[in-house]
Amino acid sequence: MVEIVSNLLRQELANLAAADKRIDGRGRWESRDILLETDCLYNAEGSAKVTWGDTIVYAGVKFEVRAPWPDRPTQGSLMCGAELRPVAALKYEAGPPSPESIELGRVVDRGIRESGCIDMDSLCIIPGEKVLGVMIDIHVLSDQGNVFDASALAAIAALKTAIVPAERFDIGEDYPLQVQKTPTMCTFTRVGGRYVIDANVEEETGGEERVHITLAEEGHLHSLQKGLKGTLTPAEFAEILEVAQNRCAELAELVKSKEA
């Protein structure tokens, strides 16, 4: 029954694409409404909530003092994890992190890490002995499509508002975490034979491969990752990269509007 419904949905999406339409009436490059809130978790050093259509994501930032990695004795660390639980959607199960949770955390982590927005050397306390570790926790409360972009937006907004609890660690006075860039993500999903942005849950169910592009405000490509099976042509990539540049610039401005 699941496969029959999926095939019927794919056919409907293909028919809509042929008429240059989408299942919820949006254009190809039109996003759902986005609401960004910051400083919304009292027990986190930095936090953000993103309501993207009916998708809801929280991100929280915490710090720890730890030993540096042996091959990077003067650099702090960054870790990003994600939780996809049954409360977000019936397709998720309770238990150990699922492959979907692991993929979500890694894709968001890669976009932030490769942008170099955090100077890891600035997190060093005592070379070879103590550094600060930055931990980003992402919790999806409702998955109605495009949790990747919502999670990436929440993560960078939480980092931008994070306060390092230096007094608690007895290393000085509290200070804002220095985040030099604003990397944001734009995800493209092939639906009905063409790419669209901000796929909703029906489009993800009946769609095919997806491409995640992370850029910062200078327009540099910081990460590019493809999910699921399928290929794209050079012409398709050129088209979606141009769209991503405009879209990521808009998302970066939204984050900056929440900075103090």
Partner chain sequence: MGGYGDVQLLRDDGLRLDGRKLDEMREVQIEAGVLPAADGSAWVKHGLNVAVCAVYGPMEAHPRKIQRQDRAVIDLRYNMAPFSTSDRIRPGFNRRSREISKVTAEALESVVLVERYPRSKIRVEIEILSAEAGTRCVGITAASVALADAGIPMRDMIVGVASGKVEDTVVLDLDKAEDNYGQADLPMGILPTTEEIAFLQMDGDLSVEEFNLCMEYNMKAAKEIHEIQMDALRRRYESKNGGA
Given for the second form:
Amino acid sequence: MVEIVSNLLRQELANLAAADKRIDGRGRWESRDILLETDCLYNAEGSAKVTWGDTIVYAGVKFEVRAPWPDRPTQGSLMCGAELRPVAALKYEAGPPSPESIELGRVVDRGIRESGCIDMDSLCIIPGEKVLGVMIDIHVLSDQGNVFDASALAAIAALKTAIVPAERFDIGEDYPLQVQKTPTMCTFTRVGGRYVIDANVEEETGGEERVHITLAEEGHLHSLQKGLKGTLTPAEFAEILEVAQNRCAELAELVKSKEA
Amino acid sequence: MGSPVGRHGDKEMTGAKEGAVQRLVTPGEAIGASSGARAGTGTLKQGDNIISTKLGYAKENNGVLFVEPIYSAYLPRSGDLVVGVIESVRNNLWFAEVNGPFNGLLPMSLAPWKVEFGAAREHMDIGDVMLARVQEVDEAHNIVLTMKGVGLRKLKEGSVLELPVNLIKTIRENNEEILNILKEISDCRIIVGDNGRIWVDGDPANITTVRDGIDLIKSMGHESNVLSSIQNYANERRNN
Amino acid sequence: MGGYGDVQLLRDDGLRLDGRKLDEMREVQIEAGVLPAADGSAWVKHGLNVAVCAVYGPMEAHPRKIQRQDRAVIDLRYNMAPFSTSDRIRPGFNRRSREISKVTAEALESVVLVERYPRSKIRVEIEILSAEAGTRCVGITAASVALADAGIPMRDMIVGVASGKVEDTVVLDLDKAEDNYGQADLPMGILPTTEEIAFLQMDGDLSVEEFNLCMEYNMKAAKEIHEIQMDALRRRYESKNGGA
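Compare with the form predicted on its own: the form predicted together with its partner chain:
What follows is the whole complex; the chain from before opens it.
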């Protein structure tokens, strides 16, 4: 379903931006409240629920024992997928995974994978024969803006609280998955001509392009993505990167507060 | 502006004077015997009982039992004032999204302008917001809109807020008491559509005042003290 | 049914492995209005099952071929989240979820006053977040609350509940072990006020006497769950302050 955007909404967002205001009264670099719960899904080996404003996202971690890829006999694997199912908003339709779902899953996947937070060699059980596969599934239940940041947060929090069910796989005693870093995402959306963080549903509807930045606690970039129609300048990127440094550090602290 | 017609019975005649605790009922729940009473909106006769078909408050008026729903989707009726958004344009007509199940059709002949065939887009294009009236709803729920009438026009400024249609009634109660408070503290022009859309025009800061008030009403839902909460909110604003 | 080998499902004291009596159901908790984006929604925890349901609409029925001139259609998806079971489920529709979606939609069409909304559809999205036997029933219970929350008119609520047979004994509300190793499972969708049956499936082996006892257990449980449904809807508005 293609949403029609009312011209009055665009106009109002532009007027508000000119007065350095946002439609829900927040500051440019101010996020909505975030509630992070972990270990909340009975059948998942690691799980998290993120309530971010009115956006609700679950992430669940499952493991499998499988044969390694021939060219990497000692390495396990990691896969992160996302579903923007029709439950999440009126605009989502049934059918095979949409390009939006796939983009969401892959952007979150890259941030986690490329941060190196999981040592793939640590997932080896018997070299050349058996390795662990880690699968993170992101399930968006309510999309009221900024599902990307909420999904990335849920994914890393679920991963950090995951227990490898070794007994079930007959490979020893259960143990916590080792996750060395805490990559988190900060998304910037152009609303009324300038970037803001954590756009709500009206700002996304009446806004333009967005930039997703994933940083780990050492402050390095691990994943970038520009989505939707629009362009940005190097100066704008420098500005939002600085904001992302602070923001991602806060989010990483939030995740760490849930670790045992 | 349209008069505040009670959709589910006349509030002035029933509601307030009883003062009893309102009974919240769920679908299938019996709200009275079918002998004697008549089944009004939100109810059905089932065997010996009149049952509720909706989540809402059970009420009675002159022997008619009815249920005032907590939440209802907008179903257009002829005469409704609606705030619509143009969704598509043809040579000689517009389709507007009016917050109901079906789009409304505005033929060129019912537009406020003299339109040349094929030039409809020059007057209103996709995304434009308009104030219209429902001219006609047929049995298949097709909706014809009109913009011929006092005040009906394309809305070029301001912003559109949303409120569930059952709460639209709340802000119009007692001669638009809540609506008048919002107008007074914000100094905005406010037009309330029957379709759960409210058009507000004024300074950006003043529009925010109205938006916060509407959000307050939304969050209070069907509570009986909406009015006093709005009065408190208004006092805070006046003191600032 | 998984067939019955030497797995013991009833204890020597006559109670079930989790300590329940034969006609005792698992604990049920319900919340209404949990999803801010939806017109109506519900969360149901039944034992270790968790289902969430969103309702959108009524809206114009698309694609056109599903449109009915005289009534609304219920456009329903029952879906199990990939992490909802002990072995991960590949995302996407499978034969099982398609069948459950079809019969669940038809069950709901039997209680919703669909003739009020010609050419429309009402979208019902059931998501199973955690599964431990009986998810289709939990989905029905959740959908009914979400529809009421969305202001959709219905002539009754509908409750999903199952009974079955383990070790030649009829029991109410099978848990995972009982479902896997039991002899029969009879899930039903019951209109709690009128006692009509809108959803009915069964597999396994039941005598007529056993079936009748299952039915009796299901009816009793439906009334209990109905109370919890009504309580959830009332709580949402009696102490209401904000959406989710």
